[in-house]
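First, one chain by itself: the form predicted on its own, in structure tokens.
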Amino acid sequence: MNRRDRVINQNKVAPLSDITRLIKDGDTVAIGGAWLSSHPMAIIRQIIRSGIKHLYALTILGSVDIDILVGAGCLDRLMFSFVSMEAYGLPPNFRRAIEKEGLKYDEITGLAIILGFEAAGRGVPFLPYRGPFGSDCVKERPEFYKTIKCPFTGEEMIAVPAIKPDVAIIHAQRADPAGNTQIEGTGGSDLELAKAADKVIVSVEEIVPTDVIRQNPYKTKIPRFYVDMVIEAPFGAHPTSSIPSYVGDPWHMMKYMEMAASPESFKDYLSEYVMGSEAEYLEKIGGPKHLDVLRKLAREVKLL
């Protein structure tokens, strides 16, 4: 499907189970969000439920999204600049896979990955930048970082190749049926992912009429011609945050870290929280009463 076809197709709404139409075994999948914010966790859980395997995942600032995919055995390879559970500690499955289980990985600086996505989005084979001089990155990854000279000034620079995912998965606040997507709060490099990828799946807190999108056009960060599928998934970023809709869930994050501490207990986590439906997941984490607490906390946040 080319970008022109995406514009003509005005209704891209699909159920979560339809991600298998766009994500296949062996695909390269770029995952949106950053830190513990706005990760497309409903899609991540559906990847596991659907039995999709042998993925090459790309993340700039990954967290529980990467850890759960690694633990579930969905990845053959990972490109990342950073994977952390922040205050909750080191991601257990990720750490085991890197240290003991032989997961293939490409550790690349965050800026270089962003530039790789930007290059793909612009349709050029590489982009140059001033770095990472003074580090061992170039020596350790010579297939990714290339030293070049500016043809105009002669300045020595580093070139990084275009990174073109098969699919980008992104979570946002709202979209219309055509795919015009509005992002509030932390968007990370979601727009760069959308521009770079061959196919884009967006999950949103709510699908709204186009007239609602037009009321605040400045919030529309990803226009419809980049989007192939729109999925309505309330609390689709849980347990990460989706500001201003809700905060991250510290109670569930602590439960996750406890159950991910060993491969055996992590299997129990998958069985209890992932292998059912999203509706069952939201009920098991505490249901409407608990979700209202997360909403209320987001409303009461004060900026310093």
The other form holds:
Amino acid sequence: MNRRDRVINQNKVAPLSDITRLIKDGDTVAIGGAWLSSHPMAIIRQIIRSGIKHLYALTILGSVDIDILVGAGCLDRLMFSFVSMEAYGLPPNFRRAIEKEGLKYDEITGLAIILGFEAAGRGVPFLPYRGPFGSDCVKERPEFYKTIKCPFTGEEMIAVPAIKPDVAIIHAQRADPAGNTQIEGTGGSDLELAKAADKVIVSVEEIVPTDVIRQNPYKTKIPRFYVDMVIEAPFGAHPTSSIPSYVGDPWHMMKYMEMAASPESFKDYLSEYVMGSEAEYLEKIGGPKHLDVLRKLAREVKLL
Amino acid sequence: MNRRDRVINQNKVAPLSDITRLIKDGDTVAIGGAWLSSHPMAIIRQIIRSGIKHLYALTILGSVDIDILVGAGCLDRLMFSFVSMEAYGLPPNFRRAIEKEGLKYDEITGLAIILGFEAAGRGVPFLPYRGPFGSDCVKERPEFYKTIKCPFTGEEMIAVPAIKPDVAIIHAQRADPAGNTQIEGTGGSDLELAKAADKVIVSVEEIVPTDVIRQNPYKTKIPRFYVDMVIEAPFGAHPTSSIPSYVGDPWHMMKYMEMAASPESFKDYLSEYVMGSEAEYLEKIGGPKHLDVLRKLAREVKLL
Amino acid sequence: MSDYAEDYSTAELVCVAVAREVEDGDVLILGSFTPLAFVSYVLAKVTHAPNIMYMAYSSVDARPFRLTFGSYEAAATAGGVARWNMTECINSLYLGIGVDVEPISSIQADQYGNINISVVGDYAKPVLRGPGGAGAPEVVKMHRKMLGYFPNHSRRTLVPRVDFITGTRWKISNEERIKAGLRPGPIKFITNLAVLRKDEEEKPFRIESVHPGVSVEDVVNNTGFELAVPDDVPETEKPSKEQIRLLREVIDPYGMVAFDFKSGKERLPYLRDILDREVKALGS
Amino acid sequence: MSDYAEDYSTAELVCVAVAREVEDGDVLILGSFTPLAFVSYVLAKVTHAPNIMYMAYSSVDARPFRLTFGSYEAAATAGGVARWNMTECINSLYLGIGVDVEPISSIQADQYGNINISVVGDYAKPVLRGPGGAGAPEVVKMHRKMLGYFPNHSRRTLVPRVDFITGTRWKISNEERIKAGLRPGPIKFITNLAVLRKDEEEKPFRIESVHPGVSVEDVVNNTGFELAVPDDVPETEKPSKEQIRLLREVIDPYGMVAFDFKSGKERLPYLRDILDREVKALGS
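Other form of same protein, the form predicted in complex with another copy of the chain, not the form predicted on its own:
Full complex below, order starting with the chain above.
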């Protein structure tokens, strides 16, 4: 994306269906969020709906975001340090694709991926650190880990290369139309993804006027000059969480695990939940009453 | 400072005079703030009052903080990228000491110093970047800049070494007794100083209960595990600014420039303003009425 | 009268054993859904280690909180004094000041201190593709103590040589660790049967203690690698009555800590039951 | 009738010339006390470049503000959409996405595009110890355009070879810049007399324009290095009436922009007068 256009354009609001303007078949797509938190699930469902294929998906700590993309056949390749459904078990489509269907993947250690994104954002071709010495991950992907000697102390360090995705997709609490994005809950390394990527799509719980952003500038984690498109998608992280607005949806996660257990029932999952609109999705998962429970669970916490 | 003690100690509040517990003759001291903003001036005056000498002071963008320490004879050596009184001219003691008295110094380029602090805080012995190619600063201090080749792209980069001060001194808006420190205005690279230093002293406009900190966690820039001592010092950045509480004091800066113009009148400056207590200092610079003007100037701004 | 509880589950015993590994002043991280670690940290914080600092998701220095299934992340976040994203967290904590302990669960672990969270079988064509190590490959070597926990101590889990080294302690003896710029500290595996410990490259894991009711033979027979067995193996310290009360009444009233010790099949129904109770407690 | 103002100061002319170098969509940084740069950016933003982004101190994407002497930093900070400290700022802007222009004032500049903000005379025993370059040694090569401004165009300032290279453009021609991974763009020096420009390593600076009322000879005679003089040297575009109105009535009613053009002796009295008026405007 042209950097100047990003700065000039103060109204980046678009409908979800517009993601096809920025995500193309074959792109490298970095996915925000971490664990079962803050994944850009509405955008991911839209990728599936739009029939975008042959993607190289990059995740640090993925979960249902990755599993659903794998299951829908959108990926040609995957970079990850971790893909887990956490309490719900191992990710069924991810396992099947690797164990049975030979999905190509790069298992890169967690800190290395993050440093790779960070390097891109700060304009350096590599960053050094005390890397995963002794891990077989290094043997499997030697092109990603190079030994480098500190020119001051002589210490052996590991260098990792800058990672530059075509697109980063991120879900956050709120943004203004220009793309100034506030994150309140679990943020993963979303800022570094945004800095590293050529194009950045942010979906948010709500779009607000810039004055609202200025009221608490300390919450603004991704300024507008990293953002190309802003999409209003309430519950756009569902079934993952968007703290403090709502918790992850354990009921839907259980339903997902059940339906992802076989390729056949996963097809049913896609047609029932994904192939309609987001509005239909929110109805199908339980509608307003259910969403209220998820909101309530996020509020009623007990500190000791 | 023992890292474990830092985490265990939840009450680090001390009187200003206690800085001698942490700053010793001969120490390397990194000074927070930048330009004419947020310098830890109360701590600096206390260093002079306490007769601490032979320091190696490190600043990124220094001003009156450095000039006063130089003039009071506290420094054996200085690292800086910039020392300027900005609108008020060149720093008189700094100039005299270098032009006439042969003060030893390391003029290190601005980004290099910051990356050096950052390296220390993130546990690497160096960080690479596209450094000051062609600058004579590199020729003067070749031990600080080493050429390093990116192992992925072959590009020539500059590596700078981790900088690890004995002590960092910082002024901020507020902290709780455990040291969780909030910065609202101009922050310099205070966080990186705190991460890099062995011991960290923070002075603040006000000490508040931890619950106040939790009300807006987004403002908390230096968490308690980097802090060893918390000092309540209202107007502790004076004559520099602490936005949004008060602006820098132009009247006092002009007085300072006048009295720092010669070594003799600077002695008078020190005895009149510095050698008494901070309470006396605040009276001498103009008392409550004057301080109100500085507060008011910080509030009554005109946005267009 | 003893202060030790008589009525406790294996999960509670292991949880308390992990909590005992936490020392006041430790710096810790909570991330993935690991109820046992969450509960252990909170238990430590409300008892013997009130000043520990834990990162919980993006929340710095989170307050102790009641563990629930629906809202644990919200609770962890609500009490923080600052927000750091994952990048700040790795650079400042993992790579910077260093994390003290972090209980890690893995598919396999071996006699060298290697862990495997990646694959069972051949890497190119695995029998089981696991979740991957997240940051473990980098950080287990950096933790002051390496702490593995295994709800199911068996020859399938504790193997002579892992199929794939996802992460490793790298340097084990205090001498080697200090030489490599790492903080000294042992490897400990806390399992449903015993506590195993390794302090030297060249010496095997030894049994540090066996849990009440478990025999040394059980431990040896269920371990896939050689163990050093001291002449007199102590019994793992039981949970105190107060610890059990805190777990059940204050920190973990829904019994989340038992989750890891359930079989795969039992897990979802177990969670569903907790959820039902949790939603009921919300009121309407 | 012309839209150009007839009544303007040299300071205002230079300020407007700098503002004209700002293009919409630029990313800019305000830091040190440089009223001319502040006013130029704000003028650009409220006229032809409404969507520029400037960092002002720790404030990201600050709103345009009225420049005053007492409260410029507070004003710059008050309107920001985010806070970044200097480290975030250098890594993300200077080294990351890149800054477009940043007017830099220096003690000396030379025909090679080198600037000296460090020392006059010998480095070890200088006649004048200057403030140092801050980040200039690293960033002048990275800016899209290098912009020097000189309130006092003279042979003492524009010298054949600077005494000390604090910073340098490093690569000058667009070809060399692109090869080195830098964005293409010229070097421009905007002075109280003229605009000078350099586009090639091997070719001298040329006079791009002379200010109204200044002769080409004045420029050549006051420059310490060779200049290319085109056959037909255009006049620097004058400020428009609207630009002058905005400067005087809205952005800079106290005339801060003239500060750099005052002699050393005039400066403090000038500031004192501004302060008096500013405090009076505060009311009691």
